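One chain comes next, on its own, written out as structure tokens in the form predicted on its own.
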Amino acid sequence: MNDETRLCTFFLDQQMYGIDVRSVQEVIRYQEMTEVPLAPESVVGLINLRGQIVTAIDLRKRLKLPQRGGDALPMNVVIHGEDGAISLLVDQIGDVQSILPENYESPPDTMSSSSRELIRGTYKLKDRLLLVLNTEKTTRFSDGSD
């Protein structure tokens, strides 16, 4: 049981995507935000969390994924970044999953590269596959650019 990974899940586009729980600070329903002049693109904006300013990313957007249907709004996925809380935008969240290190496995070749580095690894799961996000990769901006 200890070598179990806890992943809390949340869906991009059809896919179950998954970060470490202990990265987590919190789930929240949509937050309005401010603009953020001159940011990367998938930087959306800053919300207020408890006085706390909080940089949002889009998750679709900076894994190049199509833009959110309709009137649909994301949900927000609060974790600890290396300078303070981060927002990841997500179109659903799922639950925590204990995953098994005998199912992991590298990321798919059929990703885009821009995607698969953004990806640590997979699990296949009975029914689906849970794509691994690296949160270091996905929160930095070497270049200001996504």
Contents of the next structure:
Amino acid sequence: MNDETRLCTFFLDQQMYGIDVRSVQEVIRYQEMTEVPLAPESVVGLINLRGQIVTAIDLRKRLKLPQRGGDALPMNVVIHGEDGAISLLVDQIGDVQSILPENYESPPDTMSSSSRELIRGTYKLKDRLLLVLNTEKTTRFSDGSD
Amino acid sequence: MTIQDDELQKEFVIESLEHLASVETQLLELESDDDSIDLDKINNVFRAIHSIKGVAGFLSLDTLESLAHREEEVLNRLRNRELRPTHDVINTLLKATDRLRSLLDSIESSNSEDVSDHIDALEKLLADSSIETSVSDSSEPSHVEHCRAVEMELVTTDGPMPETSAPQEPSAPEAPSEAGRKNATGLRDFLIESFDHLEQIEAYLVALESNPGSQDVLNAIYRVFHSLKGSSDFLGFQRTAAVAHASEGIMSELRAGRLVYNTPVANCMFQVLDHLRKQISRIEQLHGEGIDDVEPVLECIQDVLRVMDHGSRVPVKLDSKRTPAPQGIPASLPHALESSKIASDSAPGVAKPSTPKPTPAKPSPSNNPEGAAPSASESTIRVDVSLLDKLMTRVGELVLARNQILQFAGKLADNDLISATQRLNLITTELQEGVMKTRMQPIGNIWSKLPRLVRDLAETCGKRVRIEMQGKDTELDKTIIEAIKDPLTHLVRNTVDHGIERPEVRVECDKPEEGCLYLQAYHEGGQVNIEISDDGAGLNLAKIRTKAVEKGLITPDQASKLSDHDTAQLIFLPGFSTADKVSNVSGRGVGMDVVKTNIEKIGGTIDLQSTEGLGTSIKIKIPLTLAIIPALIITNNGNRFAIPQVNLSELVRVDTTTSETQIEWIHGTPVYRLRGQLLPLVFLHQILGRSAGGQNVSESVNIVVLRVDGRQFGLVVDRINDTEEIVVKPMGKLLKHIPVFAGATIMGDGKVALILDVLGLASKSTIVSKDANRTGYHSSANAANAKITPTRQMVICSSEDRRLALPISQVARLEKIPVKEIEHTDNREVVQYRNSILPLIRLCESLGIRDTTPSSDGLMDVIIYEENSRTYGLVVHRIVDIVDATIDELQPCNHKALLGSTVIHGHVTEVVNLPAIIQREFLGIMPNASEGEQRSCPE
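Complement to the form predicted on its own: the form predicted together with the partner chain:
Once more the chain from above appears, this time first in line as the rest of the complex follows.
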């Protein structure tokens, strides 16, 4: 990682996560989804994004976090995937943060392995920790972890 | 010297391939009309090859260039009638053309390829012809003489030309045959084109006055003069050519900056222009050049050049160009390109109206090189297909947005808004159609390759085959065009190899020696039909039966029961071939199966008709576009799904009051008795791993009867919505592995719906995989179906001992209704049906026969018919089947309720005139009088 990286941040279960801002196509409000039977559990549906059909992944389910409570609607962070756009459902969207490599640390060894491989590392911000998501692994389901 | 300009090279390849496509057609035509040699065609071919040669030389593609050059020479002989377009000559030319194409395909390595065999063959033709006509080698000097005024131009272009360009000096004798050259159409084209050219030059010259240094304008003028020179020289108008050539020289100097465009030069140019105009008008009147004196104009030009020479630039002039024309600088490319062509052009003296321009967007007027004036060719551009796809998506999105706005506008009832919305509506529709059209291509694009194929094949097989084509302009989506290319080629190969007999056999059968292969394409009902028929031997059905049994594809018992039509379909089975020996053309038995699979992959169907001794006809039906397909929309667990209509066979609605007896279970497997046959049932919610929908226990069960791979199964869904045209969109990688979905689509309300893959559904529920032997001929008596045009699905029912049929298109639904539900109103039998009153008509009564047999199970078969949004129920004794049937001719009969009788599947069957029955029964009592007016034959 060279010098400064800009991360698009969002929140899941109070925890701040970030992904490289360059991989983000857009952030949109909650969209109505069409569920896909037989799909991996964390694939929660398909969204019509201006004529393009985008697969939505619920990050809470993907990271095995507790279910979103109440009627709070998630936000869509649409990223450029390997083939076309993929939407990540998050609780809330944060700022774009510039981070420096010296604050970086790899995820703690004690983290559960399934979630651990989806996290690239941790950045220590002043008041909190920022987890960087591995978007490639998050949007791939070949390992059958779901 | 190589000029590394990929863009230019790519452009060259595309353009040249287009040229070659037309070359092939024209060569074949030349061969076929052997008596009258069509000079236009030779000229077109010549020009195409010449262009390739010119640019190849410029790009230092030496091998390509030398081959093109030899070919050009031969063509030149043809043109001058020193060589006749015999079979051998055309053959050699075709082969050389093929080689050119393969060189173009591997352009990077083309210089290391060996083409000597082709060159030798062409040289041999040349040698042969020079023996015949060695006398006429003298006209060349005169040609050069005329160009002497600016001969230096020729010399100076040596630089960019590769070594091999040396033989471009016209070794070919020029023996102008006046009669041929002054071919009327050629002349007319020349005149139109030339006047065009002059107008262009004038406009450019005016533009030059205000901007004397503009390279673009100078280049443009140069090109126009160059074309003019080429075409006039070619037609033998030497004086015009000389003037044009001289002017070209001036432009070249101007372009190189060695001459400044000032008033004297301008005056000279306008003088030239006027002179040319006069000269061409004279050609128009006299059909010949006349003996006009061109000296004053040429002198004027020379004066201009002389002034320049005196301006102490003489030494620079020659040397500056001897060193290669500046390369690498894009602006200089056209210059280099053009100057390299001067040498090649002036050598054999050739008309070249379609000068390749180094513009990125190049027109493709390959079909019409004659009439393609530059202005016309500039009206087409090449566009990347992916760009069109994107555009298409956006338009689709616009349509959805439009639909939403339409809904809002309806609610708000604001007049201005409504009229604006209507305009939006109209424009969007037109836009959508327009974008769709951009992806359409005429089927002629792939057909054009077939005559050559047929010719070569026929030759290899020692047969004579003529190919006829109709409906070349029929348009299809580009992706479909590409998808059917191979199957079509295969079918044509098959026809020539197996279908058409050898000439001697044909004569024995009283057929003309030459076999005929007939291709036809036309639109019908939103689909494209392609027919490939021949007048050959037809299929040997007995042999097919034997072979099929031998290979274990069917049992002897099945073989004896198969109808002729069904037997013919056997050739589509994998591994089937009746050929005794495998030829290098076909006969390995993989072909027809692949053809069928490929056609079905794009949602098409293929059918084969054959009459032994008279020929075979193959009919392919394919959708217009892959992107949009008709589909049935169903709802399950509150989600909508689309089922492609191709797989849909029928819809059955089972009332729950009776369904207990009708859906039966065999070891936990649900089945339904569909007209006496067991139909395996699949519950969609089970396949999708969801719990049963809430509606399941309510009033009815909906069964969608699907057909895949020759077998049928019923899919139980919650609700059947409607049929709709849907745009198929691929699903993301994450979901591609789910076999039951073929893709997704966006519905009218903007929401996403999944498209069910029927084959995937079937294999998930092990409908298909259970039976590896997928001949599909015993799945159902009517699965394989006889078809001659026109084919219709018919519902067969019986009343007493009579078999009756009516087109399924008239039938809304088929129902079983308990007899005890019949109520009476207005002296008429009615039942309550879907919350409304359904009037019943007893078919027996309409036909005047007595219905004596009471129904055994207390249910009656009712055909639901809808007309003018009214629903009627036709009570029949028994619904027998739904079949595909052909109704060639109806035997007329007296009864007004019948259209006539015919034979369907071996039984005499009467076709019911349902509208007439409804009309007779209800017209008198229907409150809506206007209905009567709409009917064609009120009683």
